[in-house]
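Just the one chain here, laid out as structure tokens, in the form predicted alone.
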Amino acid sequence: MMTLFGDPAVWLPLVFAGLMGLSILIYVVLDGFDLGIGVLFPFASEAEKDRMIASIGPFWDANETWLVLAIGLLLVAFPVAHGVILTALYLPVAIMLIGLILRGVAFEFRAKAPLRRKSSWNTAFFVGSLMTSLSQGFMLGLYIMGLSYTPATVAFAALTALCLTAGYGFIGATWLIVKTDEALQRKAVRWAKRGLAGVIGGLVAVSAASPLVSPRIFEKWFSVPEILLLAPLPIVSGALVILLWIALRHLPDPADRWRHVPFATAIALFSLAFAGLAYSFYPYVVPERLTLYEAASAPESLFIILIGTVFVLPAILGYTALAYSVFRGKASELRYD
């Protein structure tokens, strides 16, 4: 049966790749709007991280679903992978866990606790988002610098760090802005207005490191007729941040007719960016060392999960869609009672 499609120690692999990415895209997507928000809460008043709370309550804890599933996908799928990428990247992935374990504490208590440590509370929620985003763009980097330690690595994951954790409080700014109005809506959009920067930044930074570390991911883009046929990429994504920045100066606006506009248009320029990293690593799932058809299980394996994974995926993609049409709206005062 699985010779229908070809030969399955070329197809699985590719199969497996392709939904560990949307995975980690998905999870980019939507826990870094939420890590935003917790990263943005010193810029708040007490009133208005109540509000910000109440704008993630129903979704962020299902958000971490898909990293759950990225992450099994690596160790089910491509088992030695996962062995050589989360030894190197052994000491961000445990600070991105004490990070989230911090942050969903903190997300609970703060509405339990007496009104004296709340504040308290706020800023464990906002020290475990600042970890776990930086912890998450320091890996990114490394990865990109092929998971070696030298200073210009370190350097440049630890910009990457820092781009990332913008990137988040961008998009998490935007999320304010379709969530929220009023004084909280204004404030949301002079913070998109300054982490597009960052965005800006962290692209440009990323874009240019990809191709200097690897002649191959060199050549991938810069030879013909590859570099024609990849030029609508890096044109997009500057009409998307033109767009952005137009849609960020319409805000906020009487009719709130522009406010899905920052929001939908950085989740397109997140997945730009992230198709072409996605080209520029293919077939290596180790960046130089490791193909994905190298570090693969099985065919038989495989198959076996495959078939899991056909009833697994739609269920999560189904109660996510469920849930952000439930709660689609204005966010109201977030309760517990």
Second form
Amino acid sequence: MMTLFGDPAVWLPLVFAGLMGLSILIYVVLDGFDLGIGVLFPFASEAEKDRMIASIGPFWDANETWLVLAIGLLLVAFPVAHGVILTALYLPVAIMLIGLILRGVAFEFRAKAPLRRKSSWNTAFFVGSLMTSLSQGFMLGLYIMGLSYTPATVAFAALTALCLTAGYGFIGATWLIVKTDEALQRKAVRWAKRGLAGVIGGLVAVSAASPLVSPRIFEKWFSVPEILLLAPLPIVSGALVILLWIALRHLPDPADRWRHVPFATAIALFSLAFAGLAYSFYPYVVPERLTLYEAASAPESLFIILIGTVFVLPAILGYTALAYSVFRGKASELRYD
Amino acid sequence: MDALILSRIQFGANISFHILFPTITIALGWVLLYFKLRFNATGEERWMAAYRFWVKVFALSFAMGVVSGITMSFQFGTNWPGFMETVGNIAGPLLAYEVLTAFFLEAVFLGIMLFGFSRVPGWLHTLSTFLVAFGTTMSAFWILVLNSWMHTPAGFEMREGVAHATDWLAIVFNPSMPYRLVHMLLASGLTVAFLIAGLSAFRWLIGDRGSEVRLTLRTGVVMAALLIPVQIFAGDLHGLNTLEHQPQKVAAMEGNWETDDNVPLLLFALPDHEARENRFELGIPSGASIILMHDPDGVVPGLNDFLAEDGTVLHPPVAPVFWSFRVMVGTGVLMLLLSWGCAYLLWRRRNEGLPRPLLFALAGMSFSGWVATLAGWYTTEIGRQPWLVHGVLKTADAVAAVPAPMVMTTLVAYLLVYAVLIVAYIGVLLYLARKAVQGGREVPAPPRSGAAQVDVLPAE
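Could the form predicted together with the partner chain be given as well, to go with the form predicted alone?
The next block holds the full complex; its first chain is the one shown before.
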């Protein structure tokens, strides 16, 4: 059965690279808005903070699980790459983990600890989200730069750290536009407009830097006919940015009909950027060093995971959709009864 | 200190911190389902009140477990790349199945379980509670399969230094898995039983004599009294299984250096690793032979059998294994005495509740399950050394070449965060208990003396 689609040492790593990419993309979108809301926390009033938490409270845990799946797939499907990448990113990973710990427990503590401690846990929520966003952006930059530490690569990674954080703030604001109304929604529109600048900056920086760093990536994008076939990618991205700007100028509209547009457009934009990155780096899982075929686990191990995935992933997507539909509509106070 | 010992301390600290919380959520999920089903069946508000109090404890514990668990999935790569490079073909699928069949299930339905009571039909809320409990248990299943496989590997072959799976059933149902899984699930049940009984006793002591507290006190005590004898029996079987597959671990647990018959059961000793003998031994004659071989003349393996020709030590460090084991067994004996005493008195004096000394004892034992669980894990995991995967991969061969100062820095950072969180966690549990006593109202800020802000417990 393993030879169904040809040589299992070829198609299985490819399938798992696809699954891992999908998990990372879903994580970046879903936990992106959770983290973004954390990053926006200092700009909100006390009452608004409660509503912002309420808009993500039932979901954040499941959203974060996509990171566990992504890193799990890297671990199980490409164990050698997992070791190389994570030892190279030792310090930013530790900072991210401490950030995730602070952010995750602050959700619970801020609601359950005595009132006088609440503002401390609000701070922990902000600091944790910020540490996580910055370190993820830093890792992205360093990965694009081939996982080497020089002043130039660290400077670039610092830039992507800021841009990804702005990007998360942006998608967090678009989520708030969907889930809130009145004063907070108006605020979220302003936040989204400012965050958009960071998103554009990040897209331009990464698009310019990756071909410059790697002649191989330059070749993949700027030779004929690739450049023609790939042209829609930047063009559509540009169109989406324009659409976003128009939508944000119309918001908030009286009938609240535009509320889904910024969030949906943000997802499309993030997906396109991700597709561009994936195209650039294929077939490498560690840039310029290790291809996904070299790093893959034994086919019989990948196959046994795939069987489970084929059955379980649709169920996961199904009950995730159920949870989002149970808590659809404007965010209201979170109550246990 | 070198990167190896620092990485070991770091992973040990992380996994010790982590296991505290799954130990609570695994069994508490099923207790919550029990409360919910009783409420569905009787319609009595006290069951729902118990559910609402303990679901908060569950939510907090769950969050602590999730965030500390993520840390470990990254540390396989940051600190122990040799582990996945050597046995990734086996560990990988097991971890993947944990994420796929457990993590998403519990994380998604947790939202509905916590905040969905008035948003979804009653059956869906009950179903969500079940699925969360089921998810935590599935998670325990997969992780214990992997952990057991590291102790008693089976169903694989080595090709060019890398393990390849040959028989998945043999891998999943490896020789120590059933014992370890049962032992851990029961440990979780006992931890939760004593936590429920302890916090309920605490609430009783500070003046909460309502029907909900009576109910949870009784639930906790009865659960503890029922589970502890089963746990002692299961622990004995697990020990015999270890004797068969990892005799050097049992030799360290018993502090027995020479293979011999009529080996005493040591109650106290100071194992000396350098001199390879014990100092200040105090033991019951032939005790270890009776327990392990069920025969006073039974031969018990000794540590000196596990020295290589060149003097390399192939058995674990003795003192930590020896003492962890005694802490675990001692806590278990205390649990047995207290839970049976309380159960007997609750049965005899139906409506009067328990005498104050016993309530204090229960409150003091609230977190005794953590002590026993950690001591048990230290026994088995330190007892596996010097192996990471028994007979396949040594711990020293799996560690990353990360500079020691870097490991030290992150270790200190983790320890600081964990120390703050554990204090906050216990503090919030006590706060929730005090708040419940006052009918759910915000507890007034305690009086301040000077600049110091001290929490004042009404009972003290």
